[in-house]
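Here you get one chain, nothing else, as structure tokens; it is the form predicted alone.
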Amino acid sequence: MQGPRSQYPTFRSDPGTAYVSELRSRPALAALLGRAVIAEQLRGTAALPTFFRISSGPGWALAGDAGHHKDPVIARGIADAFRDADLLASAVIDGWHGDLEVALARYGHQRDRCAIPLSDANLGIARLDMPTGKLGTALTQMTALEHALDDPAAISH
């Protein structure tokens, strides 16, 4: 569960009431919850930090939260992680019998095109702090946004 970083003292000092509360007051879950216990102890953190890093060098390359890493309220991780993987196994190939830190780099700018649109749109998704319709036109614009950006056809250029 995630909530406006303005939250989480109240969170941090009594979780298991604040987070209980936060799924009842969302009818839809209060319905599914029934008398459902918490089996084990909550953790958190406030932070989670976004950043990018060089994707590749002699003898490297990083993908997926290796390389760059967002807030996860969009759950966009492992999807992230697959299109580097698809895109760096094309770059090792590309440059396998030729230069290969001329693909790794091309790959790195490959890479930047798809999650850097991403990760800027994702903070202003993770903040919670706008009303409900812009949320989910927000919310509706990143689906979009990750459609044709996870399109290979879109980033090989």
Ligand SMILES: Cc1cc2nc3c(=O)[nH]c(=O)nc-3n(C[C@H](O)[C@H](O)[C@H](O)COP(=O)(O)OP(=O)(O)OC[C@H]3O[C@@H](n4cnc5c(N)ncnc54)[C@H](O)[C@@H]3O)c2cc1C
Given for the second form:
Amino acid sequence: MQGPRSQYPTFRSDPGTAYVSELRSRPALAALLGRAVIAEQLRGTAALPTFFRISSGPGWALAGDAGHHKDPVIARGIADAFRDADLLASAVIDGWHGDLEVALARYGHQRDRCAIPLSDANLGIARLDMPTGKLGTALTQMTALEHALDDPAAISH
Ligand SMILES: Cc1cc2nc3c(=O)[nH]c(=O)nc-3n(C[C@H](O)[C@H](O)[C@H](O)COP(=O)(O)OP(=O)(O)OC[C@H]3O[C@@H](n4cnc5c(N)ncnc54)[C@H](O)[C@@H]3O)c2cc1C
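Can I get the form predicted together with the ligand as well, since the one above is the form predicted alone?
Up next: the whole complex, starting with the chain shown before.
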């Protein structure tokens, strides 16, 4: 469950009550929940920073959340981490017997080509303050962007 940051103090003061009442305020979910009880301790965070780090240096490289992080609202972090791992592995193979630094720099360039547009689009959605119609448009645009950037041709140079 994800909500506006302004609601965080309310959730934090009594997470169990806030969580259940939020779920039960949605008729479709309330019907599914029936008499369900919370079986485990709830965990939450307000620490979801957006950042980009330099992707590599002499003897090291960063992939996934270590290299760049964004709000999880579009559920894209796992795909991005796999993409980074894939691109990084290819860069290491390419550069192993040649110029590894150049290959790793290319990896960083490819990562940024994919991750920066998605991260920018994600920021608007993560504010959770868009009217429904605008949110629908933003999500459609995000999906098109994801498809375009998941095309190997888009990141091959
Ligand atoms: C609340 C929330 C919901 C999310 N929902 C989704 C979702 O629905 N879909 C989605 O795609 N993404 C989601 N994400 C994002 C997703 O979880 C991350 O983007 C993804 O897990 C990043 O993978 P990673 O391998 O880069 O990092 P991680 O999954 O964080 O893996 C890094 C691992 O390294 C370990 N580690 C750290 N330091 C060291 C060290 N010094 N030595 C050894 N090991 C170390 C950590 O313990 C961890 O196991 C969500 C994130 C949050 C916070």
